[in-house]
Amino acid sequence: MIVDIKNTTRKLCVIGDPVLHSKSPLIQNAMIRALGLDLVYLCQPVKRGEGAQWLTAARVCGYAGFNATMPFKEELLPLMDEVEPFARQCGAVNTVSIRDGKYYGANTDGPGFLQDLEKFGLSLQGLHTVVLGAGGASKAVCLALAEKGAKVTVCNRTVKKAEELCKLAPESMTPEEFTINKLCKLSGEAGLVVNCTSLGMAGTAGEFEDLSFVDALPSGAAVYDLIYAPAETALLRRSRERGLAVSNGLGMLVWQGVLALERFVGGPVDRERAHAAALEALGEG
């Protein structure tokens, strides 16, 4: 992709360790160009433990903001001047805006997930949702669902970790073990299943050992897998073959980027235009 840079162009980037695999520059530059913004989005490797130094460097070098991936989401939180409520609840920021020498932290992962979830047309109030995994991505997803009134069951191989996550919203979230018997039982009453684990991800050795819990889902249920490489995991294929509504995590990736861009520019953008431009750049338009 060709990007135009002028003397007035302000810089954005994504930081992480590693980060060179990130699709954020492709997504953001496509949206920036479609919206006619005087910005450019770069990829900036930052070594683990150097988040504080990077903050100073970004401010001095005139960055308008940046996105953060692993391992910086939690490290940056206490270094912010202001933090949005959802990011504070998650204990992690993935979007940092820099204005007047101050740092403003946000977490667009959960809101991006909810935005993409709208395509299913589900009513989240009271919806029994089974979330697989209890890591950082799961935390954002679970808290976003809980805010909308969903009843979330968090299944994790280490139940204690699921219990810790559920303490953040005990009235809405319940911890459970990650076993096929338990999944089959829970799926029978679930309207939505969200995979927040790495099972099925390209380049990893992990796969679901048993997908029979998919067969227990009601006919109107939906299955969302945060993984987008491959585009269709074994979980999504089994669910699609059953006739269930399915989605990978590419839409969440794009929508969290749209919401991050709004933080960078300090106001609303044409979301649909930005979203369409990002999908076209990714070859999904």
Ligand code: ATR
Contents of the next structure:
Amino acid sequence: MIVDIKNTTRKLCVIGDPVLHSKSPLIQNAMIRALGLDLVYLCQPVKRGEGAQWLTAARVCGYAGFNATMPFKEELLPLMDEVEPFARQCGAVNTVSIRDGKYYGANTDGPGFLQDLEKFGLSLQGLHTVVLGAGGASKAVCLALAEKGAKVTVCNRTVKKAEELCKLAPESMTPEEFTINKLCKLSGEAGLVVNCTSLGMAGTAGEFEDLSFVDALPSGAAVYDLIYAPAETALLRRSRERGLAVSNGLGMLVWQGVLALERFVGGPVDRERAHAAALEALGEG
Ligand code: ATR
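Got the form predicted alone; could you also share the form predicted together with this ligand?
Up next: the whole complex, starting with the chain shown before.
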């Protein structure tokens, strides 16, 4: 990836611990180049607990902004001068833009998920949705779905965490156990299933022990897996073989990046062009 760096070029980056696996530099530099922006996007390891020092360093070094991944999304929030409502609701920021010495926090994970979901053409209002998992990614997905009027059931191995999450929007979200019986029962009525657990992710030991709940889904249902490595998890394969609409999480990853770039430049960009350039860089174009 060749980026034309000039004396005027503003810096962006992703911070995390660990962060070297991040696809954000590839995605963002592809978009920056496609849009002809005078920006460069770097990978910046920052040690756990040093988020506050990094904020000062980024401002002093003239960064236009940065993305944050584990473990910084929560600890940055109280350090922002302004936070968008969705990020505040999530209690987490993944995008910080720096203007006139001030920090503006946003969370583009939820909006990025919704943007990618549009390809299914689902009407989310009142849609019965089963979300698997209750971690940080699940929180962004659940709150985004709830905001669009979906009826979300959050199934988590640790039910207590699902209960905590559902307290954020109790009128739209219900906690449940993560058992095959429960999943089969819920699937009968579900229009959408979203996997936000790490089950099926490359490099982790865990796989779904039983995917029979997929067979219980109505024929018009869609299955979205936030995992994109591997490109097709066992959950997606089983769902595709059943003829259901399926998607991995690559589109969400790209869309959250497009929406972050809009925060960094302080206005709209050519979204479709940016999205296409990022997918091409990822080898998916
Ligand atoms: P992220 O930030 O990607 O959301 P996370 O906060 O670590 O990651 O959340 C991982 C999710 O995967 C959690 O919901 C976790 O369930 P617990 O809350 O019970 O830990 C879920 N998960 C991980 N391994 C699992 C397994 N073997 N079976 C079921 N759920 C699992």
